[in-house]
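Only one chain is given next, in structure tokens, and it is the form predicted alone.
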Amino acid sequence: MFRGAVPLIDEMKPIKTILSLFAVALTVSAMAQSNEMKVRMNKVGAEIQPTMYGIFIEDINFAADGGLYAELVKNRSFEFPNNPLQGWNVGGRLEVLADGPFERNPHYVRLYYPGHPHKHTGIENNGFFGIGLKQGEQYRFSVWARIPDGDAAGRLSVELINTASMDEGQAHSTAQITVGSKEWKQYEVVMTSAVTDSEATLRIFLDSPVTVDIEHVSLFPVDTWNGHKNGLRKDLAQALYDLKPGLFRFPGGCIVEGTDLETRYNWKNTVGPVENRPLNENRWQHTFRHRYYPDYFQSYGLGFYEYFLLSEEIGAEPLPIISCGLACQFQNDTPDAHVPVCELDSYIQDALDLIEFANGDVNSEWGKLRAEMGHPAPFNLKFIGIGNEQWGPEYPERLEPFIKAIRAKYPEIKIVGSSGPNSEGDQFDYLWPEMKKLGADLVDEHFYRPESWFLAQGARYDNYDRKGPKVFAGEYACHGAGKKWNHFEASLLEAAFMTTIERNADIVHMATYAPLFAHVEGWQWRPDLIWFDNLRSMKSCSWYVQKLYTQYKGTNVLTLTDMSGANVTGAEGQNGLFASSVYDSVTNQVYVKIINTSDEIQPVKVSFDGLKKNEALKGVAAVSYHSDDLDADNTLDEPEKIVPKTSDLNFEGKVLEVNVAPKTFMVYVLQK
């Protein structure tokens, strides 16, 4: 049968239809797509600790002496024990001798006059990777030295060379020192380097035929963070400043246990001088034959003093971590390794005189120590953590005497415990009950988990018994599976799991991401938070996760639940959102957090109930953290390649409905 124009047409009325009820049905699902969470601003919740998110440093990937500590000469003492030479370049005649100044570090090198005008006695020495020097900067050279024999002054060269340069001469900079003394004595000299070189060599001469003696060895930028004499390298504290923590938990971590007890990190050994500060054998040195650095030690120049002044400056509450008699045990399985309970006196006098060294009256021994350093005012400490990542019954039958002496002498002090190594299992389970029992005030909880854990946590805190001690999340990273090092998805996964931490601010009282710092030449382990060589540093992604949380931290929890009431976990039907939500009593603001770990755009819609009936809330900013490239991280090249953008935020009202991009962080800033 012939079909003309007007049946054709009469037929496209139900196809039109049909298109217009497809198009209405996707509208409906789009509407049942949309992600729907409710923030009460009725009821004001927990408070936000200070202390919520801080900072762990520990002297791993050259974190500390070539990193955060400034100085630029590697074994300034002569003490490494193997070799006290090591680090250093030799030629013409000289000695190595053990009856210096210095008790804890006897060594000195002796130079003599080689015999012949045309030979030369000479010393110099490569720093950690080469020492990085920037054009137009001082750097102040000193020595501690004398004449030990005859009247007859002798004199030093030093001078700082490019040894690849195609200049006539290799030395760029230079100064000289005369030394007309028996007695030691240190001399300095400020000298300006003409170039930028990130791998120059410190060179020093005998310009004389006078024997010289000479020790301690340094070489310092001037131009210091907070302007401190021979302190800390300026850009790497820096960024520590720049993230406000809270906390400032130190020295570790495994170094604090040691690899075996001899050479735990004994704080009593970095205090005082910094030229009687004995050496001591950094546990990390040796710990992975695939990344193995046999000159890696720990100079004690960055000790606790200056752990206590840098928590001080940059605004956060010391947490020192002290040896509770245990060696490392994931490196010592035998009982002999470790300090039997009944000989545990001198590890808890330690911790006790800890607090005095922080706390005490400048009459005290401690504390009048700590004057003598520069500091008359306490430090003010109030948390001391007792142990690492111990684990198994002999962790809290040494933990326990610890307790109770500290409760006895300073009951205002609270006592970090651990949970051990792991997030969950046997140990785990163990020790939680444990250090309810004995009453410590914090647990210690550890996870270096891969992208699954992470996703799979964001009720961890949820059900936790508020009962007992509270949480310190003291050490955790997204070690992605396959890809083990910083990129973007890692550290969207931490903000993700963060979450829990928020909301959960009752039980959960500090966090501190882990490891700090790390050399690009010098590194152990990774991902890190912060990276950097000789002359520059790159803040990582997981720093910026960090400083967004410690920027909008708020100062009392909001409930933020989706439909159901359930809180917003990445739980199934939740579409990889996870959500919280705090509010800003100095402020008058309220930031809510959503992150979408998804691949799709997820709308959401969150409504503020709880509001009077005229008050609404006024969009301030939208900060936005994401990466196309998954994979990603900053570099030192491009230092701000992947960082959050701020845009305004254009609401009023109190039903705010934005969408959501894949892969993204999203801060929402909202004035009440």
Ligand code: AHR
The other form holds:
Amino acid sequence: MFRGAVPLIDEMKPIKTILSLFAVALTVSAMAQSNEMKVRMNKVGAEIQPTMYGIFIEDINFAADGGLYAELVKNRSFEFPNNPLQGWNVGGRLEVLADGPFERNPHYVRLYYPGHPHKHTGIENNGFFGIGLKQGEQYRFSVWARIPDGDAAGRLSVELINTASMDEGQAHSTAQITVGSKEWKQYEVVMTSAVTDSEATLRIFLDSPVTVDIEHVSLFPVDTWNGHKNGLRKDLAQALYDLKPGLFRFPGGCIVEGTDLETRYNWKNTVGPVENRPLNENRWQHTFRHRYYPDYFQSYGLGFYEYFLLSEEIGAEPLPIISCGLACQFQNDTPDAHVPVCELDSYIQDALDLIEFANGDVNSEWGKLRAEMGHPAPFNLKFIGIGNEQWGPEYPERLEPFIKAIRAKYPEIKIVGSSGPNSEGDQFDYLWPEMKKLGADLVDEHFYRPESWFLAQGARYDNYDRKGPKVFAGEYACHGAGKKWNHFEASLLEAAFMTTIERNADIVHMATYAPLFAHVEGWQWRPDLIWFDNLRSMKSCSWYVQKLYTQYKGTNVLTLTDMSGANVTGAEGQNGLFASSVYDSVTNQVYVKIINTSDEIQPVKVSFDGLKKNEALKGVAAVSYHSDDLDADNTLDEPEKIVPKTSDLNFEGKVLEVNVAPKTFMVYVLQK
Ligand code: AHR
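Could you drop in the structure for the form predicted together with the ligand? We only have the form predicted alone so far.
In what comes next, the whole complex appears, and the chain from above leads the way.
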């Protein structure tokens, strides 16, 4: 019998021995009185929006460069500002020049003959915490190159090396490139890795006495998500697809705002040929001194076109967020850090142009670029967020002109505003009415909060204003007090909290856990939904909680209460139980979610009221999510240590009686 749901009395058939009957009787008598709930079956409630459970990506924790974006070379364009050779080891004779073929990435490296036949000019890149290679897999090396003198051809040797190897040679995979043109050209070669190595190095030797210039040096796995050339890391994109998110919010987060305006995320710099997308500082390079990564930049190889495409491919509505002219307010407290309201025109134009880029006709300026990049059909953008985590009067006064301009040109686009960085308090209380006044369609709320907060928020949305904007729970995660790492109990409390999201689907239209990804060697912020190293990835317990909500999303809310008519929100007297229920009109099934956050087994009796006399529900499955070790999570070594378990639900009738194990998330699937 599965842990978590122990059928009682009438579904407990067959009970084979008197002994087991006695044991069950004992257990029941030792337990608290049954928790009675009822689900109203004769009226389906609010529609659950397709966008309800989504994902939120930000290039934090090396989520994009070094993560989802499968480029294996760091500083491929020699543009890191303090040192164009940062990330590279160099030897022999070479120099960095700045009149290259890509005006927005002008630097390149000139490799000279070292002046002696027994010397070498070579350059090595260690990637992001090493380069991850898998034995037998193909990797596409490419480089823009020329022979500046234009006489005899130059030659490059490309090697994948293992510097820790005890073999005579460190190179296990090699290729040669002949550079025969005075003009800049891209050269490409596919190499097969002879070994699996999570921390390999790419080495390039100049192999001729002829000078060769190199620029935009790149190495990608050939096997990427959906086979897109030089695209996304397959396992990480697959983990997003597997979640079946209904919404994809990008590109952040604070990087939208930038530490200063100059380094804000500028979407226009992220489209067009990758070679000419200018490098941007990553704001997370600076945010935490205790986890400082001076080599954290945004190549923008994963830009807005790629984000839109990924949204489409994982079946999620895109939700781009753009700067409202406020630099990060945590990091700037002087007004001159921000764009004055009267100078917002170019920012507003960026918003309008973005909508044109996503949806515009192929003959429009930005629609044309989208088509040239490979997607003539519109991306069918429906939502846009203006500003990330803004607060104070400086936000509404900037948001207002954006709303006016977008409404005038694109009245069908829904606009997401912000309620600031806190889940309650002065800023929050100030901004919600402001958002209502301005007519924002949705308001983004953020809460990274401890266990006590999550336990107390089971009824959060039950009494929200139904006449105002809809809610977007845009960033949330349970940050355990003194336990700020991913662990099962935190995910259990997220599951408990999500019952208030589900129950209030008439007003909550979107919710995204945050952040999404973290590299085990390069994180700045945790917990996160998915962790990875250079070769492997794992889905956290929080991922599985999200998955249970997307899998059993349903189409409409069903009213579930206790017998006094109160929602089951972990309130006093409800024994740490949180519950909600939905109906799925496609499968004609009912999903009942019950989260037992207490330390005791909780007997639960759910009556399905309002069924016709001869109608009954039939058990299909009981899905249980539990870990005996509440502080544990999945790991890269054991990625499926804690996963939901599905069992048959042996039940037919109008009253389901179950025992919900302590610290367990249950989903009961019933056929109507
Ligand atoms: O998700 C990490 C950060 O948390 C986001 O960038 C920001 O919006 C919030 O403060």
